[in-house]
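In structure tokens, one chain follows: the form predicted alone.
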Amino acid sequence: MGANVTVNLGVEMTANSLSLWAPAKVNLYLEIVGDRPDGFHELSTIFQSIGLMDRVTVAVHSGPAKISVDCPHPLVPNDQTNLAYRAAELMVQAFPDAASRQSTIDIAIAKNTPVAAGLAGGSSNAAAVLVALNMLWELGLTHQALQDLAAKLGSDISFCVSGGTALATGRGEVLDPLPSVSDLWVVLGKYDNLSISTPWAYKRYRELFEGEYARDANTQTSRHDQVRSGAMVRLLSQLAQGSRDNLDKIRALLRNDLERAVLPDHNKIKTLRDCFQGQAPLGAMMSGSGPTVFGIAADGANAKLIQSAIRQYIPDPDLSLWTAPFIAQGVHLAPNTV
């Protein structure tokens, strides 16, 4: 063990470690349709991975059945509550065999993604997980295989898996892959000090919008197809092919049903989404339940502007600003060097 092998993505991992970047995810489109069975709300919503990464390396070795954590973020757990600590034990419970010969498991996450942000970071986390110890233990289990693990541990886990542009139904768990979408840009910005709970989120909006919810299995299923063949999905498989003509379409078939919810809640948050919306010509909102925001910049270097601009307009220091490309993959194999 330890010998250094060659993988066919042009990386180098060990025998018995790999590192994974986690990119995290921006919705485009989130309409949320109505309630399910199982209490969580039946969606139509549309993932865009992007180049806000965080660094996840994965060691096993034969010795005591264990499973560690190892974040140095103050505000992510290193128990079993991490969402990565729980991919870890639902690889060890699905594989025994496997788990038996490396029992210890050693995870360590380098966090570039915000927390509690509504970018995906912890499921991303999860995600780099399972493609780790899937590889690591040679399972050869197809991305599909990962992604019915994937949806036993939390609703977007299953789109990091396998990242891009996606369609994704019910939970947000069902995914419909689209065309990707990786010459645009967006701008995020997220107060340091705040945080949404998304179980909140969706409670308030239930709260508030019941009345709209669609009621039967027919009208929701009917929902979700006019997503399909609507106006978001045909613009971004026109920018997928490299057409640029309509991009100043996308502000006004970007949604997201929580903002109904959250922003009357947080007015912080609005007055940031209504900044971005002033700067990002091509359109802002925020992103899942909160509370980042983004904006969509047509480039790298209008992204760099629009990100001077708000830094300009909300000099608090307690807000943070990133820049990142749409790219077109989920979790995939970084170099083995710190």
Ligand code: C5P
Given for the second form:
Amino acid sequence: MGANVTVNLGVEMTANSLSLWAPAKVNLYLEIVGDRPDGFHELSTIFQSIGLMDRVTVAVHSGPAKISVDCPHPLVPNDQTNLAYRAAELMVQAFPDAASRQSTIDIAIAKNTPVAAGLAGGSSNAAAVLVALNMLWELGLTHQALQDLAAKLGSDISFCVSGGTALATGRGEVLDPLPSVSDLWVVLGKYDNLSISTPWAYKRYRELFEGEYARDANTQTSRHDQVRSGAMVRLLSQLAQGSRDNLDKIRALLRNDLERAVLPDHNKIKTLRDCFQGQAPLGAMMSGSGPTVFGIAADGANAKLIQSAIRQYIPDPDLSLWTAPFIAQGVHLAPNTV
Ligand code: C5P
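Provide the structure of the form predicted in complex with the ligand, given the form predicted alone shown above.
Once more the chain from above appears, this time first in line as the rest of the complex follows.
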């Protein structure tokens, strides 16, 4: 937990800070089931946390009521449009008494996760701010209460609070935790100069496929039930129990409906996805709304081999590649917290 630090600035201020890891996610399965009355899409998706993580440090102290965000990444705004800022703002509104005691909130974000990449980097930063303020202000909120707050900010922030492996329905905020799969790896690839806007990807999907949408609640529920008792969830449960007998089946079970909207307009991503599929025997696809592509690897050494094979095929310096393990946690304390 945070330590009390006295800072002499003419007035005595009590500072209290925490550093948290904010992991990225991939979607192992993303089915767009249909329409929702709120204008969003009803999803059945399987989220998986990965060990590609930002470090988010939150400091609170008594002083003027002010939120600041400091992130040196050129694509990350340091103003109230940053989801981490909005998470702090939401906590101030929800807990005015705690906020009035320590009303200066400073957020520092060290980015490792690429931005606008389909990996929930910004969402995970926002989740970290909720978790940090819960601890720093000693609010005692449960994961469920934090997830309810998170859902007000964005569709995948609730998952980022708890992380691991989970089936999500609704907008993506209704979570059904699955047994954690933690001994697989991913190889990730993203062109630095290519970003995809999530609203654009869903809008494009609607333009192309609205005719296929399930509209009534019963049909949507039965789709969710089929996914919940379907082959991907069964395989992940087997993997979580340590059985790799059917691991090679994962290739055919990966699904991301948003590929149908994004890839036809972005040949570069499609070529990258095809290259990943050629090099990763366990399968590859786009994550979320893209443009990041990921391939599944059986272990860390295999992930490195796939990464260097892809690098040989695509020597373009604009292509960044990473490897990361599946992890069983969402936001969690970083070591050396002061
Ligand atoms: O909730 P979030 O801010 O991540 O969503 C970004 C955008 O993606 C939404 O404004 C909406 O256009 C689209 N979206 C959607 N259905 C979802 C999730 C997101 O249409 N389930």
